[in-house]
Amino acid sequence: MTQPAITKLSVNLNAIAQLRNRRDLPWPSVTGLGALALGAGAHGLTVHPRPDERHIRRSDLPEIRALIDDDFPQAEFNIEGYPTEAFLELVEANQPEQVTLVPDDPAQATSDHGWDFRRDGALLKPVVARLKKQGIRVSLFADGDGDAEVLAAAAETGADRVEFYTGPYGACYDDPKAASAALEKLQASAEAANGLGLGINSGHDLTVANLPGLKQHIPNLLEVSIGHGLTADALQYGMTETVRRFLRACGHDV
């Protein structure tokens, strides 16, 4: 019997940066809280540098890269974004271990849907090849709606992984029946993706409460990227204890 995957936790720093940017002061420190998260056992840090720099700024990326290289070399840096030339050049300058390509319009408040792989495959395939040539793992943001044909088109891009958009599942926090239906779709998506050789990441509206259910339905879940819910909990529990709570929800004994 296949053993469940060790699900890694990547802490998304966008909400911390957005709070900092409200007053354009050095605090809260993006790298300072990133260091606390990694020190507490998080496996990596995630950022989504948008063109308007409303949260993470381009100038943050070298500092996060240096933090990982100097103090937490076992950790991974994950950069998310839409693959414009400017974004790709930013990625190449900061050499993350993983890039997650998302189909966001710059005006969107947050990522809220996956790629249309049948339509966008021609756009994504050369980008994936360009990034993988530099040794960067590539993950593609995908809807977890159980459509195996869409995931087959994702695999044809040459990507290493898909990151399932878990927003519909997260929105069911007060509706167990709807949550169960959302989990069934995510499970079907995961099984299809694995059958195509794609690793599985997930992210969006994940919490300590709903992570165990996701893990139960996707036992081979490789990574979760969590920002809003984790940052909200950090206001109550502190960053160190919050990371430990999320690690336990992912199945780690901490």
Ligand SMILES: NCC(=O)COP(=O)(O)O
Second form
Amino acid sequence: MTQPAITKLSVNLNAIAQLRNRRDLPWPSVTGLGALALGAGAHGLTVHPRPDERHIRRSDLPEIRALIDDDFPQAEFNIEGYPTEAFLELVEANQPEQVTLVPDDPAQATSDHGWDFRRDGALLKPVVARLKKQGIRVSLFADGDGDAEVLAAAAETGADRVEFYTGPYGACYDDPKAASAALEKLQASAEAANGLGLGINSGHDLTVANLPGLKQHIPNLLEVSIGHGLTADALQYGMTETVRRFLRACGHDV
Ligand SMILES: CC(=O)[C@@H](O)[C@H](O)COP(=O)(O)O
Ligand SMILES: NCC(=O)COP(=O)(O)O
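Switching from the form predicted alone: structure of the form predicted in complex with the ligand?
All chains and molecules follow, beginning with the one already shown.
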């Protein structure tokens, strides 16, 4: 019986940046809260610098890079975004350990679907090669809808991992039957992806309540990136205690 993977927790700082941007003031501090999260045991920080800078600003990235390099060298920096030339140059200037490519239109309210790998493979393949040439791990945002065939096209791009979009699962917080159906689809997708040599990340609308079910259905889950639900809990319990709660929900004995 193979041991389940250690699932790493990457804290997404978007929501903290959105709160900061309400005023022309430097608090709440994105790097300050990021440091608390890493100090509490989180394995990395994630940001999604959208073109309109509604939350994470391009100027945040070098500060987060320096925080990790100077104070938490064992942690990872994960940058999410659509692969425009401007995004790729921003990534290359900040050399994250991982990039998560998402098919988001600039006007989208949030990330709400994975790539159409059959259609987008030709666009993604050279981008994946460009990033991997620099030693950056590449993860592609994917729908966890149980469609195993589409994941073969994802593997064709040369990416290291897929990140399964867990929004549909997160939305079932008050419907156990629907949650179970969503988990079965995610499990089927994860098994297909692993069979193709793709590592598994997941993210979107994950919480302390729904993480254990995800872990149970995806034992080889390598990383979760969590922002909205974790930030909501941090307002109630503080960042340090919240990160520890999420680590325990990911199976860590903390
Ligand atoms: C890719 C994904 O699901 C999230 O990481 C995304 O970053 C959420 O973006 P917003 O925080 O802008 O809603
Ligand atoms: N990739 C998912 C992520 O980084 C955070 O998503 P959410 O927890 O803010 O929904």
